[in-house]
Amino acid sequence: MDLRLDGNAALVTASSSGLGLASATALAREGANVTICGRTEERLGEAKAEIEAVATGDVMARQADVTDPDDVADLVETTVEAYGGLDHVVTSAGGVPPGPFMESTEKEWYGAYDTLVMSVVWTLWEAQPHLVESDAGTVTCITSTSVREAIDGLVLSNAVRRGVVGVVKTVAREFAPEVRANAVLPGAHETARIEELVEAALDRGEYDSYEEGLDDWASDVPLGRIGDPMELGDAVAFLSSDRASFVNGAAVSVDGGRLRS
């Protein structure tokens, strides 16, 4: 299916690895000019090269911290200057510390809010004037299935990520009809984040091996496996395209059918 994204300008935050990288890769493969960002210059260079191997559009890498509103403003401005506008924004963010409620700290709560919610708010504040000028403006926010069903040992993600869905539901009405806004709710995908969570559970004595941890993450998935990050990326590219032109305000789970809600 041709998603007709040739020449569109896209910004994907926190995209030097994981699901952000997969989303940027999918958009670039469909012909969009894509800006990626991350905090580590070396990892950014590797990500840029990985995307360029399949891209049919331009790829720009910028070092930025999405919890710094000045960095976010510069990121949007640079993208608009480079590509002559902005058509698509995909928000992603790094993971927040795992752990149960009583072991979480006040500092972790405030940090999680900046990482998961305010990074989206700052990005949309800066991007909205440009998106409404586009003929194809879209926002897609990567969150988690934890916004619908809490995941054991992830209190920060369970609680804070729900704010992103509230933002999406609101701007889907306020930015319309010029801009569509949706969220994707990924389940377990084979990323560094899953590795981190499994290793943390190993340290807590919940698993005897890393392989046992991966099997546990897949145990309640009807498809019998965790996802490939590009499966999420392809969903993001579709939602960004006019093939999804009547999809607005949706929270789409990409989880192999694990959610029962």
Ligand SMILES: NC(=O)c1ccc[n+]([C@@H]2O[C@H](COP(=O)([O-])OP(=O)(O)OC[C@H]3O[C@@H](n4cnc5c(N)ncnc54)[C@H](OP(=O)(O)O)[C@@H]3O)[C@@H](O)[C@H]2O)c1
Contents of the next structure:
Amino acid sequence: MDLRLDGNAALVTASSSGLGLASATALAREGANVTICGRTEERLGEAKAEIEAVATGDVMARQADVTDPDDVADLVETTVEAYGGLDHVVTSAGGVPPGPFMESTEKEWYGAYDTLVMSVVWTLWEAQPHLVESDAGTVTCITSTSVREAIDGLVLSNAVRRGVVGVVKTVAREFAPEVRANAVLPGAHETARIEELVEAALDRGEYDSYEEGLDDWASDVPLGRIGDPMELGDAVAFLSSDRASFVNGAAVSVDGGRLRS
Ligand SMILES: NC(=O)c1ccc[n+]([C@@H]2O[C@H](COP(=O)([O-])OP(=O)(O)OC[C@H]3O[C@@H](n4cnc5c(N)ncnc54)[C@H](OP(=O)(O)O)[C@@H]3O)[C@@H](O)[C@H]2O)c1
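Starting from the form predicted on its own, produce the coordinates for the form predicted in complex with the ligand.
Whole complex next, starting from this chain.
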């Protein structure tokens, strides 16, 4: 299926690795000009090269922290200047600290809010005036299946991410009809974030080995495995394309069927 994204301008936040990188790669492979960002210069350079290997359009990599509103404003402005507009915004973010509720701190709660929710709010405040000018405007927010079913040991994600779905549901109405907005809910995908969560559970003594931890993430998935990040990236590219022209305000799980709700 041709997703008809040739020449469109896309900004993907927190995208020098993992699900953001996979989303940027899928959009670039379908012909979009793409801007990626992250905090670490070296990782950004590697990610840019990886995307350029499949891209037909331009790829721009910017050092930016999505918890800094000035960085976010600069990111949007630079993308618009480079590509002459902005058609697609995909928001990802860093992970928030794992751990049980009674061990979470006030600082972690406010930090999680900035990382997961305010990063999206700042991005959309800056991007909306450009998206409504596009004839293909879309917003796709990467969240987690934790917005539907709580995940053990991830209270910050379980509680705070739901705010992003509230934002998506609202802007899907307020930005329409010019712009569609959807959320994707990834289940476990093989990225650095999953490694970090398995390592943390190992440290808490929940598993005897890394392999056991990884198997546990796949154990309740009907497809019998965790996802490849590109399987999430492809879903993001589809939702960004006009092939999904009547999909608006949806929260689409990409989890191999694990969610029961
Ligand atoms: N992987 C999964 O299975 C899964 C499932 C459900 C939900 N999620 C969630 O999806 C999001 C992405 O996960 P992932 O697996 O793709 O993680 P990842 O592989 O660790 O990638 C995170 C990316 O975000 C960048 N980043 C982190 N904090 C940032 C910040 N403040 N400003 C700008 N860039 C930042 C990182 O680069 P720098 O560190 O260099 O900035 C990196 O490029 C996370 O919120 C995660 O919790 C992941």
